[in-house]
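Let's start with one chain on its own, the form predicted on its own, as structure tokens.
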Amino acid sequence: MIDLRFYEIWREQIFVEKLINGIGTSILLMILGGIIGFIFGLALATARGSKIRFLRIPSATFIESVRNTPLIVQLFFVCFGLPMIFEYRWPFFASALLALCLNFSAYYAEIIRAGFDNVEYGQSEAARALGLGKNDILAYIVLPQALAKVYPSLVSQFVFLFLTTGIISEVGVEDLTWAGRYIADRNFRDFEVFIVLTIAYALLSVMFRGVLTATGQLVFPWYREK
């Protein structure tokens, strides 16, 4: 029979401390990390789309870069080779953040590029005939309508990337993961300590789905996927 032992993750007031402190890191670190993605993945999704060479190539090599190599591979780049090649020294956190938005914003720009592609470009046509230029456009026919389109996919993606970023306590950031492990190397109840933390990133996950949804059907009240 198990002998499971949860009661000695709560049994020292630090533990429960570290948690908690964890949780916050781990979900400050994701809000800042999917706004500052999005936005650069925004400008990517445009310059990958642009007509223009010297702004479609850097856009696209950046983009297929980041998709295929691993998230620790970039995390290590950002908190130990730019530090050598720029000769600076940022705190770990700021590294680690620097890593997920650049992370993010690629994966987010294939996506949001697919929803500029399935807007009819009979639309663009109709705003140009109406004396629209073309960031009126793109800003007022084809943005909003190419975000409705993949917003649901732009929040799946969100959330898997949440729960891929456990690896950031590899370089000292004091995430969720971070704090299960200080309290695993202690009390060595790892079992018990990464139950915890399977229940807290599924919480978690659950309830950034349910806040980006309800976000999306309040940003886009408009639209209803046929």
Given for the second form:
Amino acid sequence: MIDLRFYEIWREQIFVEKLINGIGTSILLMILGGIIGFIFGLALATARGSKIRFLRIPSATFIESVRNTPLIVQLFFVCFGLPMIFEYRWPFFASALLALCLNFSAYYAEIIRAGFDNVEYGQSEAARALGLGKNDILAYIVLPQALAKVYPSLVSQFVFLFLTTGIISEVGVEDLTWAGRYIADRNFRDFEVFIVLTIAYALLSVMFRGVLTATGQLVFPWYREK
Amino acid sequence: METCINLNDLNKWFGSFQVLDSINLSISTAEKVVICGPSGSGKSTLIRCVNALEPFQSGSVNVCGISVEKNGRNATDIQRRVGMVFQQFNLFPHLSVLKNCTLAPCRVLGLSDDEAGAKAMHYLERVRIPEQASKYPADLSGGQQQRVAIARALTMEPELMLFDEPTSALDPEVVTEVLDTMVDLAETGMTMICVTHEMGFAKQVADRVVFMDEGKIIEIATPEKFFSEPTHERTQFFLSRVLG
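Instead of the form predicted on its own shown above, give the structure for the form predicted in complex with its partner chain, please.
Starting with the chain above, the whole complex follows.
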């Protein structure tokens, strides 16, 4: 029978501190990354659906490059490659956040684009018939409906992306996964530590999903499942 | 009487298929015209050319003294002056009934929320559903939705109204409430073009009935003449089918 010693985690105050800090860092990264990534994604989706080739081609290229390469490669490129090319130094947290934002934005962009494609043509036609201009139609008619339609997918993607953020511990950001490694390296109770991590990630995921779903009901009270 | 719409030798093709074939039609201010004809005859396309929703290839379209450009470059100038009601209502599902009505007046005419709101309530009363103003379209019946769509178009205070089969998607028992609203509107002196299969409405309201087939205007007549002594064989056949 396996001998589980969870008290080996709580025994040291520094371990508990690292865990709590890790949870905080993971949540902060995800909220910032989620919001900034969503805004970038919105811009990318709009650019990709644009008639202007100068906007459409670069955005499509970016989206496909991100979606077809591993996150860890993107992470190293943003944290080490870009600073070498452009000769700047950022804290790892900022670089990792940028990498996550860029990664998220590409996935969000594709979901949002699917939303744009699913708004009935009659909607923009009715808006045109009222004399509304292109930008107003996008902002007031198409966008709100597109977001409502894909909102559940955006929430799922958000939670999925949250679960991939552990990878940023590779560049030394002290997130939840990093805290687990830190503890396991010192008390050698890898199994117990990773059980605790698993539970923490699961609870955080459920929390994010719950908060986002409730937010959706507030923001889109008019939306009816077809 | 003052001319509101003038279509002169209007031609339109979808690819190699000609949907509108040398259309000539002139409509005066306050006139009510009903367009009927079999499906695919170009009725909807015709009125969609009037408010520049569809581009056309040759001829001229003159609406409210503005010449519609073929490529639709001045489309919004026309569209703000012309109201349109669709078969599928096309209300904005994410906006309340009131907001459906006020969005365009605020954004296009630059009215304040209060001004637009007052105007919208006036027209919602006109179509007899002011009590639904704060609801979302999905909470309304089809007939109510179509009346909101009429109020939404009227809130822009258009110079003429186009109706594209406004009752075709409705349950039979609510068709009358929408037709009654249209009759009321006709009595206010609004210029109206209605594509409809409601021959009763045509008899009651229309000054002229236009019959179209295969992209051509076959016959234009007063309702009395149109229903009692249609000149063309094609019209007679159509009426025998529609009136049963």
